[in-house]
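In structure tokens, the next block holds one chain alone, the form predicted alone.
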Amino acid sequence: MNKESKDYIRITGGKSLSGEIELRGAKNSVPKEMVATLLTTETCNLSNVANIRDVDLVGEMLEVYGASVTQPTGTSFQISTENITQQSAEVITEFAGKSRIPILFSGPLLHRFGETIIPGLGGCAIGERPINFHVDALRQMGAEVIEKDGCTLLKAKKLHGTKLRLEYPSVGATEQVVMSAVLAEGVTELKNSAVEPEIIDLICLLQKMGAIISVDTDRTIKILGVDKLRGYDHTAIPDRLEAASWACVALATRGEIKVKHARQQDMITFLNKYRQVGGEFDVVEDGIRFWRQKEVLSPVALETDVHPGFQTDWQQPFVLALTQANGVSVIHETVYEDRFGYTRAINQMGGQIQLFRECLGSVQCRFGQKNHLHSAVVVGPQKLRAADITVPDLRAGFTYVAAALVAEGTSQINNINLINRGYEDFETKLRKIGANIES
């Protein structure tokens, strides 16, 4: 590889890691809350912003439309979209393939301009994440969909409320409907919606702006469209997915890591499994302290699910920790059909993880009988050894790093910059907890 790019780190593992990690705003919250600034002409102030690539990308796209994006401090943004203008397909397609977030510009821009272009999408290769529901929902709300020159063009004089039901409680589809409905005419009702903490945080932000949104106990979100929204002052919630990643590092390396700003209420399901496998935690005033309670970790059975279930983004680092448990653990992935690709590298390092097409769990999920390797059996404990591996996606990348921290010898992790999509100051944090790294 080209070492001049410095898109790698070398890690010498086998060391117990301890220290403090500070969380910023969630990767799955901040970029979407930046998109919400398109719903008003007033200035918006967003605090607790992480310095990650997805935030940069949304900022760059807002600026392409003519928005003013400034940083009064290193962790806060002030955004004004008062003077934005419509852009050509040629300009917008420059963002194709870089992230899935640009599709969320659709509803807000239809309200501003009456038309918009959807660029090709990107994101982690963890399974099929089609955009058909986004487009179908906007069509049902009154948008005309035109396929032209390889782009999807949307037009609408005015969006109107409607009744929708998600086949699966997708986070992205829920965000699309909510941000499209707040300025639509009439009432929009979305059944089987996602209710992740990041969704609720977005709803709280929109309510500050003047939106009228209710969330029922049966996963139904109702939005009464309003004529105008105002600016906001908002502090994004901390990243619960990153918090769990560092907790797994403490568990796997026999260390102790305090994750500053981690919130118990966002991690209840994870914390239960963490304690069940042999980890322990202490909820303190400004975060959660994680460590390994048992000398020998216990195997567990778990199934991923939408919130409030065990989150799919917790699965990979947790599975890495399970390679150190004494016995057989069983994991059933029900959210993404191709989430176990990372296990090949862990097996290369000495792990013993076998994949199955069957639903190895109590839930007969939508991937059963469809030839997807979506269940895993992990046999431990296994002594991991160093390897030269390449990061394929964000969460798998963190898991590779965690494996290198556990393994004997020096590993080289390539394509490390991909982790910057979701983890702020990643190498600095590794050094703060005592990791032996060279970049």
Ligand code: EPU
Contents of the next structure:
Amino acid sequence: MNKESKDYIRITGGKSLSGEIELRGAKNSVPKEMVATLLTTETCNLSNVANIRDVDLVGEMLEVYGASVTQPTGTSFQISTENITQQSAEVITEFAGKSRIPILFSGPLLHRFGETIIPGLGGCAIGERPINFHVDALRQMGAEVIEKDGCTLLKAKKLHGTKLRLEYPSVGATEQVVMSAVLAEGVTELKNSAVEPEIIDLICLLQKMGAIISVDTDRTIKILGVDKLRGYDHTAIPDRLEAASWACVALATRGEIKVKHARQQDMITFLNKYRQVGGEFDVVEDGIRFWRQKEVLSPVALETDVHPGFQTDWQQPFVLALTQANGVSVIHETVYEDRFGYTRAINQMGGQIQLFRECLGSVQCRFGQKNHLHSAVVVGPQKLRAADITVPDLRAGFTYVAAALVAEGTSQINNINLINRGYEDFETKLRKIGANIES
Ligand code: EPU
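Same protein, different form: I have the form predicted alone, so give me the form predicted together with this ligand.
What follows is the whole complex; the chain from before opens it.
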């Protein structure tokens, strides 16, 4: 469990940060791989688990159903869901508003109990984040879905395969379909699916469990349902989103950070942009070393996208680094309609970032003409000044920390426990690379 100490940190900026930080299993993989333990009554072993709040939460939710969740080592879990039992709405709604992962319990629990209740979801406030794709897919697979009092009630004697097409390649909805289809009757075909590395890792894990899943080059995933799955032994892939966050700190503070276990194949698009702005990197045997190559950083135009595009979760710390580039950068966020909220605080610190409703890029995205401030123009270089700021969501939180590391003076960042949702031991890591912090 994370020790929830004081919920603020003070950072005195202006230092170049250098050293090594180590990644663990991806925040957007591990919790889902824990949910997959509900697909079997056999014991599952998951390694490379980070000590972050989203992982704790799924462990707690599994335990509420009666699962045995033990940690033979600090970074591995042994989970058995053999003795789980159905739980009441009162117990389940304790988890309301805390995360988006509970929606992924739908398919596995329908297979176990024939009915289930999913609490209202939480997660970062970066857009409306509806669950219509999940609900539509489950309905088409034979589930009765009722949305009531903020919860989702589901019933299905047996889910069956079907042909589905996502309106947008949603990560969560793809995972929903895959985890529901592996034990469904017949074949499920999902077109326009997301193919993020974290999803491929989940598919590999399910294949180890006995599932039959193929991924075509045109974003089509096909799943042939089987009667039974077995336990797994699996090591989660490292967190490429955290890797990029530290790479941006190296760029913005003129430092040099080796991110142990970072994998080039999961970050190709990020690495190209990093080099384009004046960062450089070395892919070494056990990770990637990042540093600032050019004295003066160059501005860029970039659009976020689903994988293999530039990930939306890389956007915020990268924009912070762009405040130090010499010229005008243009960023078009096409995944979430409201993911620039953090720029207000960066501007308060001296940044010059202006938001636009228009699609400032080559893609006409779903948010154009709809009054969403989803494009940004960043004018740099700007000297940042310290500020007293409060973290609104996970990636914004890390970005505030990065801004404070660049800024002149001592900043106070409040509500830092939100950062623990996805960054393991970030204060220890900051100290290790020489940051001047007080908490
Ligand atoms: N969407 C719908 N309907 C749905 C589902 C999604 O309209 O039923 C829309 C969303 O509103 C959004 C877009 O589709 O505009 C993409 O959402 P997606 O479903 O892909 O996101 P998610 O599964 O809820 C995961 C990560 C996010 C990451 C996104 C995109 C987890 C727990 N979360 O969210 O991670 O940004 O995929 O890659 O895996 C983060 O790590 O900071 C984070 C927010």
